[in-house]
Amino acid sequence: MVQDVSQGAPVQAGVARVFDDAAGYYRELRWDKNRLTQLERWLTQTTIEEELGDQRVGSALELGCGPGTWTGLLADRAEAVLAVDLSEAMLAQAGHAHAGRPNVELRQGDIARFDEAGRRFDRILSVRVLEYVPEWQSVVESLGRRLAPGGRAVIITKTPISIWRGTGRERWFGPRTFARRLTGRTLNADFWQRYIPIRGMVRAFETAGLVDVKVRPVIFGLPIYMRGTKQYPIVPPFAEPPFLAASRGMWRWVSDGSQLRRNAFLWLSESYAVSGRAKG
């Protein structure tokens, strides 16, 4: 079921428009297209699974479900899942992907403004969404009142300072982009995107009253694959398998290590995860 919720400021309408336009191809292009994107999907999925845990719970909330790429991970663990997204076209894709799951409810709306009148959730997940939400801090700080006692929240967003930067929608490189930077112009005035500082995200978790707050790299490695970001295209397709296997092994070593080790390797990550638990 999809319910309509009124949208907010023009920036939300701009973000919704961008993702409406991308809905038809986003999942295939971002997560399924080739060996590299499939590895990045595996890294992201494994992170989510490990941070959510295997315990069966009563309810879960997904903030910004997009085409439903990760919604099934919540549906496998919760009796009822509420998945919210700004883009109607993305929600249509999510509805198609999870048509056979009666425990999934899809709702159209702005995650910074929707309110469930005191409803609490055992699990809250948001994957690569908050970098498009100007009110990201208030969204994270609301986790404390949205989580049930003992509930867990997992947020994944893009790393602001790493060897990956220079890719994506706003690049520093290239004459036209550099000219836009000098004049203060953007590609779309109503489109908002920022990379959230890791310390700021952790502080927001702590302000929300969450405990056992942890940080870990998600998509990890060097942007050197010709079919990847194309920032530093070095490894050709025929040589990808051993390099990808090495990246996976290194990621596993870092992820299984101490928080100090994880922090030390964040500069090699394209995205990071922060998780925490509500008291009780």
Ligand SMILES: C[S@@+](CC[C@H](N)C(=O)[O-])C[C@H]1O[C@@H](n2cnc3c(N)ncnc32)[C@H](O)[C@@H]1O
The other form holds:
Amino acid sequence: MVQDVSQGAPVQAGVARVFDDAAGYYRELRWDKNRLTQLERWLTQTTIEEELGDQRVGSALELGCGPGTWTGLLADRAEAVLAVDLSEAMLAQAGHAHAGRPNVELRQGDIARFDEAGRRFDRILSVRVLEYVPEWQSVVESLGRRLAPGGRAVIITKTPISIWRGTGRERWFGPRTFARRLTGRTLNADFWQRYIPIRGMVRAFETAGLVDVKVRPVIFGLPIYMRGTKQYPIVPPFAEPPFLAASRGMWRWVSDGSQLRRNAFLWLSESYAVSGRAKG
Ligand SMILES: C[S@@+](CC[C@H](N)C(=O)[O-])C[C@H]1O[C@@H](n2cnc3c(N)ncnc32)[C@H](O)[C@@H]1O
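Having seen the form predicted alone, I'd like the form predicted together with the named molecule now, please.
Zooming out: every chain and molecule, the one shown earlier first.
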């Protein structure tokens, strides 16, 4: 049963409120708005496609589907998709986006607390969600019992130590912002966000019993633009295309390389993916 987030989970209630408020504009601002966010969407989508593979499977679970940005990728590959999110308003957007897909079931709930009574999935995906979940570790460790034998899981979350750190839309400038950044407090008192160390994430995959655990950069390059969701006006909009093409080419080279090469370039990645496979 999915637990009601309004009972006994104040952190999740605060997170749900923030994403309810953002639901109307999130997808456009984060993924569609301009050529920078579209490149970020392409990097994320290509990573998901490469890690999930294009084999047709029986079932898929999406943890934190938001407005359904990636739910269609799962629905293209799986007979049945269960997509869970805390935010009713995000789920309404996802319902609108996937209205024509009878194989998508949307469910309101907290991914740290819902229990599918032993149901197992061939694919599990979560994109930019676990950084808002205090119990992220137990969610990752649950992958082992939620995946069917041979099933694959892909988790994408923000990179804790990289040159992107602190480059969000609200800047470092001003004494109060600076103090808040240094102390790690968030803008919104009831909003919870923590970046997850890559080693900790890999360890949680291993504790879950997953094998072939791999790490790779997702959103990648230099935070030097002013029109994406990051605001560093070093490269003016008219000069963006060659810089973006270079980021894409470098990302390809790093992603196609050994795990050593991928690890060596994680400092250039705003987000990272960890993938793994259940034995069997
Ligand atoms: C940044 S959005 C990402 C949405 C989507 N995955 C994407 O990449 O476009 C984060 C989503 O995670 C959801 N979320 C955060 N904590 C959650 C939790 N404990 N259980 C379920 N969903 C959660 C939020 O409601 C929000 O829709």
